[in-house]
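In the block that follows, a single chain appears as structure tokens, in the form predicted alone.
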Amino acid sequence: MIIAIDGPAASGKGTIAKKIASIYRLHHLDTGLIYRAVAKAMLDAGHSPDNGKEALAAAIALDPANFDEAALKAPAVSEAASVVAANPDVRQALMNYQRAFATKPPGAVLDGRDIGTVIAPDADVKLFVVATPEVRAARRVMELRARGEDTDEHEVLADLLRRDERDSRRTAAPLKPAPDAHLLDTTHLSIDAAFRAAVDIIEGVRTGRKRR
């Protein structure tokens, strides 16, 4: 079983995806970390994230085994990752890895921006997770402050809005729900309630398939 979970930053899709993968005993991949790793490699080497040639080289040399998730979630890396992810060559270079991961037995849960539309268009279940920008910003601030980072909610909101604009307008795999994706709005839901809603959707799809 392949479950595709897409949506903008801080919508809750990553947390939901991890919990879904755990209860269904599937592999999990946060595909955003792949682009963050490319972005971090660019920043560490002193390259601008919009340097296409160097970004492609970093994508080809990527080793997911060496990911430092905490470092990859730094605000500067997040901003640079959105720029890197708009590069069609980078997306193409990382596509094969993601597709191979999705087909690993017994199945996988992948969360990102283009899983249901590009990476796994034939996924068994597709979710598109959303929340208002203000709620997403508040969640991101809580996450950053929990890690000891001093941050301003207005700046975080502005950053999220810039990323939303960039992700939705890019020509390569723009952020948008697949036609057959199930919308899950987590604005007014706790993470437990959002998780239960996601499970309800998944079980509904599975039950419907068994009846046919």
Contents of the next structure:
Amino acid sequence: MIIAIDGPAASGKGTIAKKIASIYRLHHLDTGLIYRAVAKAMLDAGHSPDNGKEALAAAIALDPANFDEAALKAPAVSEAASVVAANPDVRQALMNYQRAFATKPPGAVLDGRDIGTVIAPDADVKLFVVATPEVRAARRVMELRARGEDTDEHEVLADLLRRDERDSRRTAAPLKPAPDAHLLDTTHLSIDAAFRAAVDIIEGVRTGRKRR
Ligand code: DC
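Could the form predicted together with ligand DC be given as well, to go with the form predicted alone?
Okay, now the whole complex, with that chain kicking things off.
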């Protein structure tokens, strides 16, 4: 079984994807980490994230076995990742890895922006997870403060909106729901309620109660 979970930053898709993978005993890939790793390699080497030639070289050299997740989640990397991810050559270079991951037995949950549209268009279930920008910013602030980072809520909201805009407007695999995706709005849901809503959709599809 392949489950595609897409949506904007801090919509809850990552948390839902992890829990879904765990209960269905599937592999899980947070595809944002891949773009973040390319971006961090660029920043570490002193390259601008919009340097296409260097970004492609970094994407080709990527080693997903050696991700330092905490370092990749830093806000400076988020912004650079969104720039790097708009480069079609970078996306192409990262496609085979993601597709191979998706088809590893017994199946996988992948979360990102283009899983249901580009990486796994034949996924068994597709979710598109959304929440209002204000709620997403509040969640991101809580997450950053829990990690001991000093953050300004207005700045976090502005960063999210800028990334949403860039991720949705780019021509290469923009952030958008696949036509057959099930929309899940987590604005007023706790983590637990969002997870249960996701399970309900997946079980609905598996038992034929819901369209695929
Ligand atoms: O999910 P995230 O915030 O960790 O993603 C970081 C950036 O990577 C995001 O701004 C857009 C990009 N991304 C993408 O373009 N396609 C994906 N499948 C996942 C992430």
